[in-house]
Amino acid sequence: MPGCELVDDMIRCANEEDFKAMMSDPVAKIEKLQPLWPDNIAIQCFDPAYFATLPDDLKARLLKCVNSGIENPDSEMGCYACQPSDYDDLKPFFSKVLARYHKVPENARHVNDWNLEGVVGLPEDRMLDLSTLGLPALSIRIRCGRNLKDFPLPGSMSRRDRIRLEEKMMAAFEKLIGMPEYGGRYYSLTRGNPCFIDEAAYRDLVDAHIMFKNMDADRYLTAAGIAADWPQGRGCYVSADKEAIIWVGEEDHLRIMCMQRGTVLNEVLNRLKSMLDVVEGIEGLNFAYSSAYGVVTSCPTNLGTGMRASLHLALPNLTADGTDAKAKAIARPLGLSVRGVGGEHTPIGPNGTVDISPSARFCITEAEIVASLYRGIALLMAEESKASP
Ligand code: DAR
């Protein structure tokens, strides 16, 4: 709900035209929102004085980036990059956003590294085996967002761009189909595509946690333009063993992920890295990188690594009240975020099962993310035991 101040302004406007003028002037709208929504990072980092110095094309690009946070003032981040070079071309804005969200200096530079050799405080053999924490086989998933540098990011893609991206990726998937370790098939949501699947088959893949949910239902992605043309140009590649998956056309051009029910995090990390190397080595596929910020992603929360390493963990004691509030309060200081088992904005699963992942994505290496998941789970399990009735 808008704050009382904004409502007062609406009433005070001399007439409809004044109110429309305020609403049609996005900078005026942002300035109205700034005192009302302190947790909306994009709104808080938007500087009208900086905006005024920009040429018209960069003004339009910056307003496009922050539109989601204007239309959804309850946003936590409130912005998405819409061109691969937005982070570099609009650095005075995005450096503030990144510093505030990731709690890093404004001049921070990201380094990518998948090698656990460089990570301190691990077991002697560097095996991140959850069974050593007394845990059984769990559902482990590690995913990386990637975007092709020769397309606009999803927020600014045309319908034609989305179809072209899907066609380009279907040709690339032929390489994976021919490999025993990744062989599988592509499922398309684009009517008329030779791999098109109907609504029932789509629902089955969503229920199996393989395909992504209906993007039209996400008001943040809709306001950002990322959900536009749904479901055209969207689909997912799935390996025969259903443990290697590539989403096409979700929040990033690609979400490349490996899933496994097991206890050794290294196995999932290594398989994902191998698949990424195969995909990135395919002729014509060039991922968008920034020299300062690493892997370019739509959302600044994912910038740098684009990696989310997660597992499903039963926390019946910490969720005994039926909510994830206590689990979140304990996980947050451990650098962990808690979600429902269906992903962002979904409820807790059976027996208090929740999705746990390190919050950090930026100015942390891929190896350190996976190591922090292992260390965080050990600490969280100790808290779960303490909460035992
Ligand atoms: N809800 C949006 C995005 C938060 C981060 N989650 C992503 N990128 N899926 C917000 O700005 O709060």
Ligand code: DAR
Second form
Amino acid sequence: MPGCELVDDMIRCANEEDFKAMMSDPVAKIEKLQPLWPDNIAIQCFDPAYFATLPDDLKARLLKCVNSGIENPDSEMGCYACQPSDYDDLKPFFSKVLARYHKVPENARHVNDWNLEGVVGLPEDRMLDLSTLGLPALSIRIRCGRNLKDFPLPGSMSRRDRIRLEEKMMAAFEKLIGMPEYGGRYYSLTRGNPCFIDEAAYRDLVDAHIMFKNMDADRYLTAAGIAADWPQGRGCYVSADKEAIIWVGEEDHLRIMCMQRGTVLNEVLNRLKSMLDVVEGIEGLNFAYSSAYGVVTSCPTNLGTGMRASLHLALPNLTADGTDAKAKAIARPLGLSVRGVGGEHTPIGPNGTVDISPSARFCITEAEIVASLYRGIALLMAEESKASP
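The structure above corresponds to the form predicted together with D-arginine; please give the structure of the form predicted alone next.
Single chain only below; no partners, no other molecules.
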């Protein structure tokens, strides 16, 4: 049942008969929501005429994809893919969603490429060393989402699916643990798993910003079915140096991340690629890809590369007023997002420290994402110097 505010909006714009129809007919509900929530991308891109042409099984799949946006009309995206093939099987819907969010043509095709050699505007040796920009060692993090092609995406997984996927991943974790450059251990939240940890140990990992939080608290993921069966099939691998982490069973099957305090972006990028190669190199662990859209992720915002590259940067001059407003205004045209050090909607840190990352995920290569972070930081630091008192 929608929240009270949504109910009030519905009552204001529809009589009692229309309201009852809306509750029992999802398409009618969407049509009533469209004029009320112009910023909900999924609701705005839902075409009843296209929906009517679909066979029953695809109708059910499309409605499942948009359920989060129906139940949470204040969503920006409003939909999640629930099967690895949803982006291709429901392309007339998702092509509109992707075009609207990523600002690309509806016929856009994504290409994946980790090689920096073809990227223009970089140092001749392709070393993305922030010390050449006069910066000290910074907190650098690159992460990517991945899903296994032989399983439904998290929004459609059964409890058994979630546990089986975690069990299948144990082979990858055993291999990483046995490698001297990784080591570490796996922590499982699934009772019966040999790596199971109790609630106290889980809370310690959350407090240390290693493990993800209880997903039941997220109304968007709950409505999408992604948070179902918590905490079964969830866990995380952590390397011995705590600089390589793999989450299992969050928004995507896997969220693989590497972080380092340093200045060379290449080192973090290369380690992440090596981890991905180790995981996908194990027999039976094949990632889901779309021929048109690249890496398949649950949320269309991450589709393509599934990658976010970020670092924490002090901008005391641009944040002298205590906010990140000036930094955001300068960063936006550079293709960069500015967040608080704790993530989106969190405050800036000491000395004006903010989280900087390229905004694009789709129709951009992995190499270009990291290169755009390097180039954007150079331009942002020039503006920071200009703002010096």
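Take the two forms, find the largest set of C-alpha atoms that superpose within 1.5 Å, and that set is the rigid core. Residue numbers count along the first chain shown, from 1. Quantities reported herein were computed from a predicted structural model and do not represent experimental measurements.
With the core held fixed, the Cα of P316 is displaced between these two forms by 2 Å or more. Put the two forms on the same core and the Cα of N40 is off by less than 2 Å between these two forms.
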